[in-house]
Structure formats: structure tokens, C-alpha cells
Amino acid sequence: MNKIKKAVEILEKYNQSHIKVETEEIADQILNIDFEQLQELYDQATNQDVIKDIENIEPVKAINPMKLEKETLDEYIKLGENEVKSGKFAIAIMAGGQGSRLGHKGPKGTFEIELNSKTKSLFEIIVDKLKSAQKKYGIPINCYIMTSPENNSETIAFFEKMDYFGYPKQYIKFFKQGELPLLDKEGKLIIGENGLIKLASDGNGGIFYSMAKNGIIDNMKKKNIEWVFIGSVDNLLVKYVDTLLLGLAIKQHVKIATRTIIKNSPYEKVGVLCKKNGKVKVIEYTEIPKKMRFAVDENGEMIYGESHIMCNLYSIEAIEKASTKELKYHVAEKKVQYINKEGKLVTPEKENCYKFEKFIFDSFCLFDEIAILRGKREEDFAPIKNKEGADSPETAKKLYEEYLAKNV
């Protein structure tokens, strides 16, 4: 049976016959879709499991470095530095997104921002940090960049064009994250402008499986890497070579560590850390119950204010374990252009489809304990998410330049 005929039969079986299979390319897409999984995810989207009570939830305890003795602080940093110098530390950057929300055409990492009168891309800012660490510790640090099928070729071409910003090319490796089809509100596949089924990334939590699938874990093992810091491409203040966090994890004999900051208000759009049934968990801002969002202690401070800012450290054993586990999918409603039955491009006025994605922090509950280090907003969190307003290039630039003025 040829693949087009087989694809048509599959579409009929799963009530998706509105999709016209006219090319082998779209047939290949259909043959690689897990329709049973998609149906389960659609059922989840229409019957979302909202956390209604906080009966089994309690606050987490974070270590505040400001309250540590200098001796202890120095010990943690020294432990981390020695691990970096030994070549057992690497970083992974999540850079699968496009810069469309910023009005930028191309991978988000290629977005440029002016800092202290110099214009640099987000990728160059990250490589600058790697070069500083190389100079400080006397060894190049391996860097793994997770792209997406959408931006992989363009990302690699950008690094080639920029000659890897002067960093040793052999220490930078790219790999692609996974994708899942989008579904409209009736559970139907949608067609994009290219005439193919519209796909979207499976979320930052897919990084573990993608690492395994693309041979990244094996590559790390061959290089004797034991720790990997995983951060996002769009936070200017990320400490990718976080020796304090690394030393803390080593000292506490844990497999995972994370750096947090305190929410600026109950309404800030960040996930919050807590403990559920004794294990650390992050509840995304879209899922947090009202009672938990506004809970305060006797001093009027938020009880659940410890927020996840995508500054996570994993041992190689933790990454390998997480790569074998099926993390839950979260559902997001998105506004996505599509081609209708008449072959015309439609730009919807409101959210018209479901996107399914895994979150990296759902791996926390796979482990009994993780180390939590409280950072400072002005030193650790300058994200670029929006074109203007909060978390925009303007606010990130201000935070970053103020940090540089105080610390360089």
C-alpha cells in the first residue's frame, strides 16, 4: 500500500478526513502522528484538571545566600568552580522559538539589543559569558543548543556566519526539540500557510527526550560531563556558569537544583514552587488556585512566592532518568493563522486552537529532594518576552546595564 493511500485511511479512522493528502510530504506527517495520543490530549484540553484545593500542598524552603556565613558561601563556590575546571560541567540553551512576538523575523536568539552602545544578538551575549568563563576557569565549556525544526537551519547558519563569535566551534552542538500538531476547538488538525499540517514545539519539558533521541546524552557521557545547567535564550541575566548553584547541589548530594526569585506580585506570570505530597512541584501561573495565589504569612509576605525562572541544574543521571519518563502535557489556547477549506489564509481574532506542551519543571517530582537557591530579581531575571511594556527589550536592557555597572 502506498503511503498516500495509507495516510487517507488513517485520517478516515480518526475523523480527520477534512485533510487532503495530495503530497508525500503531508502523508509522511500523518504517518508520524500518534492519533491516539492526540485524542487523549484533546479530551484533556476540554476537561482541564484544575487544582482546586491546596490540602496536600505546602511551601518550599529556599536557601538565601545573603544569610549564609561567608565560609559556607565560599565552600559552595569553590566546589562549583572545581567541577567546572574539571570539564564535568556543560550548559544547554533552549532556543527553539521565533522572535515574532518581538517583531523580529528569525530565531529568537538572533534578536539584537543595544547594550552600552554595542548591538549584540542574544546568542552573542550568551557566548560572551562562555568566553568569560573560559578565561576564568582555563577550559572551554561545552554548550548544547536546543533549536526547533522551524529554526534549526537558520540558527546554525547564523552561528557559521558569525564564526561562532570567536568561541571554539567544536564545543557548540545543536539538536532539535520535538513537535506536536495543533488542534482546533473541535479537535481537528489545521493546515498552515505551507500547505502542511500545523505543528508546534512540544514545550521545554521535551528537552530530555530530545537529548536522548538526538544522541546528546551519549555525547555528554563520552565527554565525562556530570552536570548540565539548562537555561532559556531570552533572559539576559542568566548565570549559565552558576558555580554557587553547582556547589550547593554537590554539597547537598542532590540530582537537581534550581535558582528562584520572589514574585513581584500575586499576578506575575511565573510558575511558583511548592511541595505536594512531600515532593517539589511547580504550579504554572495559569493553573494556580486563587487561595494559593493570595496566601500570605503573618508578615504579609506571599507564602507561595518562590518562582521558577528557568535556571535549572541537572546531573547527567537526572537528565537520563527524565528522558525515560513521560511528563504530563499542559494545554494552552493559541491564536494561530490557518488555511480554510476554500484555500484562503484566515487570521483569527481570538484563540482558535490548542497547543500541547511539557514543562521542564514537571521533572522535579521524579526526585525526592532538589536544592533551591533564592536569587535576586535585579541580578538573575531580565527576560525578553514582549515587544514593549513588562519583560520587553527596554526593561531587560535597563536591568542588564544596571547589573553590569555594579558588577564589572
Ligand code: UTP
Given for the second form:
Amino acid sequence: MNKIKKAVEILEKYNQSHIKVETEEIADQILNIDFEQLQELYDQATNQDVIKDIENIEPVKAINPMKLEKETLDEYIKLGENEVKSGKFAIAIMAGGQGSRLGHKGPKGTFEIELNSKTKSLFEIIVDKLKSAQKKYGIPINCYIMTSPENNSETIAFFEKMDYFGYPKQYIKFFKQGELPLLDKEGKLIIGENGLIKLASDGNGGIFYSMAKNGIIDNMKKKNIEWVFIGSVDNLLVKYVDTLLLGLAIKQHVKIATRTIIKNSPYEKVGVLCKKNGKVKVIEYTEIPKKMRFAVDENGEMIYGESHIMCNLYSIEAIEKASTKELKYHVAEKKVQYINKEGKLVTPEKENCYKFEKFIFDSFCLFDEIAILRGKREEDFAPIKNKEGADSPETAKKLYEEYLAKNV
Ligand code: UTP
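Switching conditions: you have the form predicted on its own, so give me the form predicted in complex with the named molecule.
After this comes the whole thing, all chains and molecules, with the earlier chain placed first.
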């Protein structure tokens, strides 16, 4: 049977016949979609499983470096530094997101911000951190960049154009994450401006599987890399070469570690850490039950305030283990442009689509122990999420410039 005919049959079977299979390209897309899975995800989207059972949930304990003896802190940092110097440490930047809230045209890492009168892209800010580490530790650190099928070529072209910001090119490697179709509120596939079924990256939790699929884990092993810091592209203050977190993980003999900060209010849009059935878990702000959101201790402190800020350290064994496990999908509602039945481009005013994403932190529960290090907001967290208001270029710039003024 020819491809087009087969694709039409599949669409009929799954109630998606509004899609016209006019080219082989669109037929290929359809043949590659797992419609059973998509159906399940749609059912999940329309029946949001907000965590209701908080029975077996308890708070986590984070290590506060302010409360550690100076010798202990120095010991951890030394351990971390030695690991970096031995070339066993790498970083991975999650740069496959759509940055839909920021609305920047192009990969989010190419977004530019003026800092102390110099304009830099988010990618350059991270590479600068690698350059400082190279100077300090005497060796270049391997850097892996996860892109999406949508922004991959643009990201690579950007690095080429900027001559890798002066960092040795052979230490930077790109790999693509996976993607899934978007569904409208009726569970229907939608068509994008290019006339094809609209797909979107499958969330930052897709990183482990994508690393395995693209030979990144093998590449790391060949280079004797033992630890990888996995961070986001949009937090100006993220410490990519976090020797304290690394030393702590080594000392505690754990396979993963994360740096947190305390939530600034019950309403801040960050996920919080807790333990469920004894395993560390992050509950996204969209999913946290009221009872947990507002719970305070006898001093009025939030009991579930330890926030996940995408500062994650994984041993290579942990990455390998996570790459073999199926992380669950979460549902997000997004505003997505599409081509309607009349062939016109529609720009919706409110959320019109379901997007399915895996979250990196869902890998935490695969491990018995995680080292949790509490950072400080003013030193660790200056995210750029929105065009304006909270977590915008303006707030991030202010936080970063204040940090530089105190720390350089
Ligand atoms: P967010 O979940 O905040 O998404 O990503 P985003 O793409 O920046 O922005 P919105 O939600 O569309 O407005 C946190 C980090 O995870 C990466 C992002 O690039 C960012 O570094 N990410 C997110 C991926 O690498 N892939 C994804 O599929 C999603």
C-alpha cells in the first residue's frame, strides 16, 4: 500500500480525517505518530491528574551551606574542583524549549540582553562561564547543547556565526531532542504555517532518551566524563560549573544532586521538592495542591518551599538509567498559531492547544538518595521567562548586574 493511502487510513481510524494528506512529507509525519499514545495523552489532558493524595508526602531536607563549617565547605569545593580539573565533568544546556512566553523569534539562547552596557546573548553568557572555568582550572569543559528539531540548525548557525564565542569548537556538541504533535482542545491535530502537522519539543525530560539515541552518552563515556551539570538556557545566574554541588555529591556518594532556592511566596511559579513514598519528587506550580502550597511550620516558614531551579547534576550512570525509563508526560495549555480549514493563519487570543512535555525532575524518583543544596536567590536565580513583569529580561538584568557588582 502506498504511504499516502496508509496515512489516510490511520487518520480515519483515529478520527483525524480533517488533515489532508496531500504530500509524502505529511504522510511520513503521520506514519511516525504514535496515535495510541496521543489518545492517552489527550484523555489525561482533559482529566488533569492534579496530585490529590498528599498522604505519603513529606518535606525534604536541604543542606544549607551557610550552616556548614568553613573546612567542610572548602573540602567539598576542592573535591569538585579536582573532578573538573581531571576532565571528568561536563555540562549540558537544555535549549530545546520554545520560549513561547518570551516571544523571541529564534532559539531562546540567541535572545540578547544588555549587561553593564555590553549586549550578550544567553548562549554567550553561558559560554563566558565556561571560558572563566577554563582559565581557572586549566582545561576546557565539554559542553553538550540540546536543541529541538525546530531550532537546531538555527542554533548551530548562530554558534558558527559567533565563532563559538572564542571557545574551542570541538568541546561543543549539539544534539536534538524529540517532539510530539500538539492537539487542539477537541483532540485534533493542527496544521502549521508550513502546511505540515504542528509538532513541538517533548519537554526537557526528553533529554535522557535523546542523549542515548544521539550517541551522547557513548561520547561522554569515551571522554571519561563522570558528571554532567544539566541546566537551563534562561537563568542568567546559573552556576554551570558548580564545584560545591559536585563536591557535595561526591562526598555523599549520591548519583544526582540539585541546587534549590526558597520560594519567595506560595504563588511563585516554580516547582517545589518534597518526598513521596520516601523518594524525592518535584511538584510543578501548576499541579501543587492548596494544602501543600500554603503549609507553614511553627515559624511561619513554607514547609514546601524548596524550589527546583533547573540546576541539576547527574552522574553518567544516572543519565544512563534515566535514559531507559519512560518519564511521564505533563500537559500544558499553549497559544499556538495554526492554519484553519479555509487555509488562513489564525493567531489565537487564548490558549488553544495541549502540549505534552516530560520534565527532567521526574527522573529524581528513580534514585534513592539525592543531595539537595540550598542556594540563594540573589546568587543563583535570575530567570527570563516572560516578556515583561516577573521573571522578565528587566528583572533578570537587574539581578545579574547586582550579582556582578558584589562578586567581581
Ligand atoms: P521552560 O519549561 O521554562 O520553557 O524551560 P521555555 O521554552 O523556556 O518557555 P515557555 O514555557 O515556552 O515560555 C526550561 C528550560 O528547559 C528547556 C528550555 O529551553 C529552558 O532552558 N526546554 C524546555 C527544553 O530544552 N526542551 C523542552 O522541550 C522544553
